[in-house]
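This document starts with one chain, in the form predicted alone, laid out as structure tokens.
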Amino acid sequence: MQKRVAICAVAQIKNDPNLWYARFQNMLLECFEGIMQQTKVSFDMEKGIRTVITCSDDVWDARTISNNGMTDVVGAHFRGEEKMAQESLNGLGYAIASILSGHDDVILYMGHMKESQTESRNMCTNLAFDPFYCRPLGMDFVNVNALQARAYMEKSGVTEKHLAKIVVRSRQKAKGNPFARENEAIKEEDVMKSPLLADPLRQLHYYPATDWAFGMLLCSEERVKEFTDKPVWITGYASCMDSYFLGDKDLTSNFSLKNATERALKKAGIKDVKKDIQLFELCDHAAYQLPMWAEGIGLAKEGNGGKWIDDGGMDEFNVNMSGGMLNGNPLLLGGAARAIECFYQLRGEAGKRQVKGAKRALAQSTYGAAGQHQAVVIFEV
């Protein structure tokens, strides 16, 4: 990237199992004074928030126009409003692409989602699916990941005994963040002796229903003083979708993170990832998705996600020192919780979690079935 994009300030509230004293509109006005608290951005016309990105989804929130219920609250009336009905990551590459494009420059970025509120988690995400062949045969998520999961262990020498370390140590690593969902402490046993959900995947192998808001203000290189003396800046961003027919693709491939990967590293000008990144946060809803994603962007030799586990590569590379999205992050905003992570380890305020020294980080997002659609992102300070 030529020009640099910055992130001035973030706000959330804490990651929670079932917010239901609150509607989404209060959890975004949290979210909402916090940033303009930090900032002092206004709305003038001419200087201040032109332009409001919000992120839902319509299945999710069972209500059609979901956004239509967040232009009061964040400010986005009788002023451009995008919504992203996609991964929360992606947002925030629309928010990149308005800043460069010269469209706008200065953008708000807020998301939601109440993951409590719906009957079934498995039945919103079998409408990812096509009418006629799939979505009759009941495929959701959880039961095509399973599918993944299965071969990716196989290819790759991951076993329950790995799973179960990656979830414990998820719960470890989010007890030392205050917005992080609130588990009881586990031991691997327990992983491996939870209820399956499909084979291999078991209840504690797979990300808890959350509900959590966030928002971000995002400006050009030129008018970030304005806002902050500590910017982080975006330095690359890139996404891919795979093949939409699950016989289409090799499960295993890991094709669109690989591809998106090469493409962001390249537009941020890094050449080695193991040595010129300090912090990686990867959007594992399901166990078996850390060390894969580990080898899509190439902290792990592939086929060799077992031995990456063995040989200690989640406390080399610093990853998820958040605690993940197994620790309890809803599907759709997993990508901005990475992204707010890396936002306080480069800024040095992450407390008891802090990366010493962390001066890039990459964040990961998926949404679809088996890591259909993959989105990385790329910050330095």
The other form holds:
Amino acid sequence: MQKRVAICAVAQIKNDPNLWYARFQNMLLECFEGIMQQTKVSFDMEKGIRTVITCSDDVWDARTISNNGMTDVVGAHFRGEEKMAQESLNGLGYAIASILSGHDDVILYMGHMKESQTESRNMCTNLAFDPFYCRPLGMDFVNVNALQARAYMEKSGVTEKHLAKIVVRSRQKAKGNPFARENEAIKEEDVMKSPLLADPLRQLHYYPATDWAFGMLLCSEERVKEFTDKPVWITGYASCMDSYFLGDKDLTSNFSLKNATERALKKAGIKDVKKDIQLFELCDHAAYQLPMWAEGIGLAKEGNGGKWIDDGGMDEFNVNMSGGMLNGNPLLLGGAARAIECFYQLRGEAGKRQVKGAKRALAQSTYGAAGQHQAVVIFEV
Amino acid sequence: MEYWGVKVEDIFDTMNDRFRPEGAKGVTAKFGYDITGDGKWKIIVSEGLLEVIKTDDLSDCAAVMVCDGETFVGINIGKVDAANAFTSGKVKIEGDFGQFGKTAKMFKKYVPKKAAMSTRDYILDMFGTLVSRFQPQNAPQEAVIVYDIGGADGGVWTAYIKDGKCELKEERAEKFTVKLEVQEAKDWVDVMLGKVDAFSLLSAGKAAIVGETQLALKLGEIFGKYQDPMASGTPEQELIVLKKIISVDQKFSTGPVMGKFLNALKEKKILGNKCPKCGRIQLPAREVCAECRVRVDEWVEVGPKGQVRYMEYVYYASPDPLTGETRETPYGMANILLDGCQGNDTFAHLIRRDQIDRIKGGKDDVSGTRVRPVWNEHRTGSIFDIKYFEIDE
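Having seen the form predicted alone, could you give me the form predicted in complex with its partner chain?
Now the full complex is given, and it begins with the chain already shown.
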């Protein structure tokens, strides 16, 4: 990337299992006010926010054009408002593109998801599949991920014991993150005894239903001083979409993640992912994905995920210091949660979980079943 | 010349029938059409009247459309994209382009006449194909079948079947095995095309069987099915359409603000909230004033009476997706300016159905019909704690 985009501020609410007393508008409003307080940005048509990007999903909100329900609480009245009904890192990509293209120089980016609203997450993700073939077979993100999990674990020597270790670590790390979902502390044997959802995926291997919202203010390099003294720069972004039908792809090849990573690193001018980046936030919907994505990004050797965990790879490379999605972020927003952790870390504001001296961070997200769509963002200070 | 079975003249000849005076309001002008190779036409529009003339003199026209016959017919019957034809230069407008644009609204769409077969055509075709449809394996050794088809389009035919052969003559045999008497030729055509059941004709007394009834009932086997020459020959691939109701249970939280508004309805109160900055009242109450981007926390009770500002008639009744309930139609959906509200701070609800014809919407300083809410006896914190509004009299 020749030009850089700055994240000036982030705001979020605490990840929660069930915000029954709040509409998603209430969740977003807190984040909106957080951004306003931190940056003092205005809605002046000359100098202020003219474009708002939101991230939400119609099926999960159970209303079409779900962004219409939030324009008032994100300040979007009487100006541009665009929705990303995709993973939130792709929404961030949209914000980056808006700024780098010169379309606008200040973007407010907001997202929400209230997973507690639906009685069945699996019925929602079943709707991601075509109505004639995959839906009647009962496909949803959990059981399709399980298909990938089984194939990946066999290829990479990842065992139930490894998965248990990943889950327990996720919850330990989340204890240091004040915005993380509060979960019971568990031991490895609890994980290994938790009910099977779709073999080999057990309940505790899968991220729990969570409500959450966030906001970010982004701007061009020229304008950053107006909003913050401590910007975090985005220097690389890429996404890649793999085949839709499962039969078309090798479930363990990591094709789309490798593709997105390679392109994002190239844009950021990074040669050696292990040396040049000090912090990694990976979007682990399910425990098996953490080593799998680590392989895709190049932290672990292909087919070596199990050994990588045994060798302490998760701690060596500062992976998911936030606790990760596995501890609880809603679908769609796992990527934003990863990006926000990178922001805090690079600003040195990560408290107990702070990685000392971190200069570069990588956030990854995935959407669709079995890691179909991948996005990677590189941050720098 | 004919294009897609339509002549250029067909378009002009039907212009008077297709003319829409309401679309020509305020237009007084002459327009020319120079259809290369097919001729020139002029239309004169004046005070909602139309005259179409075939003429070579287009000199006094405000605008002249120049194109070839194929393009002209194609645009009129939807085979050629008009915008493409203009941009590619296949159609040119000489003169006042803007004025010519008005012709677009003046005419109903040209619908090509579908060549149709008359009842007589069908009768002749049915008997003309009878011998070729004969199925000897299903036929008796010997039989004489008389078809006595009444009406102006009808006639009398006799089919002689003998030793696996069939011969048809346009005559009335006096000795027959069975005779079919149909009063109207049209009815027989409908039976043959499968539009009407033969038994319903018999029971309605529009047809009769004389002689061996059993043989008459087997006619459908003795002669193969009559194929409608107007129907398309090859059956299309069967397309499968899935009909599904997608249903995923949801819990919609009201949040503290919408919750307070709905709860107040239980107490027969309509609560709005007032923006501390611009002073407008929001109905229903919301967390923020979208225009001022500030939290709105001052509550005010408004109404319950007010005046109608807008009302519409709705003639369909989509079910409420949350309850499956429908409503009777037509119903009146209204925006009501409740007492205490100003400007556009209106409240949307329904109007008592038997009163919708009496509602007048207000405007500026003129009050609309005064209305009051009719409260439900059992109130649950729903927008239907108010059944509807009725005239306050």
